[in-house]
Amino acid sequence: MDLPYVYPDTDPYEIDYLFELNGFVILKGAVSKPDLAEMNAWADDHWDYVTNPGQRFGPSSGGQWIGNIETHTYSGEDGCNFQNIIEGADVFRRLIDHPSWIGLVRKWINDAANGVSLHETLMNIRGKGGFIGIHCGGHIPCTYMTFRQANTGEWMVGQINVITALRDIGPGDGPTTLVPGSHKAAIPHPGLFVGDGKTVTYRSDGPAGKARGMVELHAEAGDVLMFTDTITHGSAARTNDGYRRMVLYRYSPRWVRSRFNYQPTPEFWERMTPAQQAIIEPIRPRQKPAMAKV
């Protein structure tokens, strides 16, 4: 099938149409080569955490810490996640409100009504055999999987995933796969039924790969894939040697808490712009004024 690649000069209405229809768009060449080089250099500098994982389990049972970044895996097969990657090299901070996508994020989440926050930020590095199983779909009654575009033109999307390919991702590289339009599905994907054929799991045990309706989304380094988390997705198993590298930022309305509740360090807070601070902490704590000394 022809995939909806979106170029910088694509008509804004067409971008909205493709996103509403299919649940995803791809921004070609959205991230510059210098930014890619800075992110890949950070990965190279921390490669021991990929090849010698040690306690790489993350928030539920304690991963390794690199400053305020935590190593993590969801299932083992998905590879090494560097959670809270925004506190890595400065390029990761700049991605918080990157001009290539932040305007679309604000429009589709409906910043004026809902605000915008970052639910999760990570760098994922996945080796041969790694994959993500089938998960999500319009049938799941979860707040951050809301997707609505009213006839008035007002959007309300509960979560938008923004994936940046740090290196080319082609056939055999374990690309992201998804079922176009499945964000509107009222029933689960066939691959989510287990056992007696009636029980539905949140995520399948095997690769999403060639499952019914799935398409592979190949990308060149610097391309950005944007999709609603509601869409049924996963990834194919990597069969090539080497590692897939990508960065994932998940944006949600301010009402959705951050996934692992990382608190920004004071040093990182000072480096952020006010606009970035408003995304990282969209609801500032409110305390009563200190009592005046008598």
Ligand SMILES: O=C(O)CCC(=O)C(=O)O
Contents of the next structure:
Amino acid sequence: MDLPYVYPDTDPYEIDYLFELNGFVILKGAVSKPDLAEMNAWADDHWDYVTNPGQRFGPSSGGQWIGNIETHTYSGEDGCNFQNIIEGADVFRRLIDHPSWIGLVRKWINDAANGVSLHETLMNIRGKGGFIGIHCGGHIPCTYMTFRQANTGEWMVGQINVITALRDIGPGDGPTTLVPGSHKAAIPHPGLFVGDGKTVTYRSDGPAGKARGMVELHAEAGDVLMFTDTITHGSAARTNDGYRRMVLYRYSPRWVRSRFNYQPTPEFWERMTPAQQAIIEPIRPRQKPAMAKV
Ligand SMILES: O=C(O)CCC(=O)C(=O)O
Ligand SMILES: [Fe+2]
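Form predicted on its own done, so how does the form predicted in complex with this ligand look?
Starting with the chain above, the whole complex follows.
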């Protein structure tokens, strides 16, 4: 298929059409070169965490803390994740409501009805041999895997993944892969059956790259992949030397709780604009005032 690349001057109706039809679009040149340089410099400055994973973190367990950022890995093969990356260099704060995508996020999640929040933010760095297995699909009865309101057809996307490529991601680089249109699939992807062939797993153990119907999403540095988390996706195994670098922000309705519930530091809270604060903490803690009489 022709990948649904879109540009800043692409007709908004056309972008809606492509997203509704396929479940994803790729925004060309969405992030500026200075912003990319700032993110890559942060990665370079913390490279020690990537190259010494054994000492630094374990599968799905807690890791090392860099200020309020935590390192971890989901499966080992998926590489090093810097969780809560918004508290890194200032560029990561600006990405929270980046003008290239926040309007689309607000429209497709349906801000008026649902508000918008960030479910998870991370930088992922993945070396040779790394990959992520096949997961998700329209068959899963999960609250954040909605796409449209059934009766009226209004947008009601439960989660939108926004991946910024920090370097070019081409063949052999372990690109994200997905099955176009599978957010509407009523039955699981064939690669999700395990054991007796009747049990459906959440995520397959092998790379998603060569699985039936998958397409590789190639991107140049600064391009942004936007896809509904409902779509069946994963990544190809990286066969090239070196590392894939990307940043992932997952947006959801304000009703969906944060995945790990990292609490913003007071310093970071002060640095955010009110619009960013509303995305990071859409429902403020409600407490009896400290001096209130009981
Ligand atoms: O690592 C990748 O390319 C896929 C990431 C992924 O599964 C996600 O964004 O939900
Ligand atoms: Fe995923």
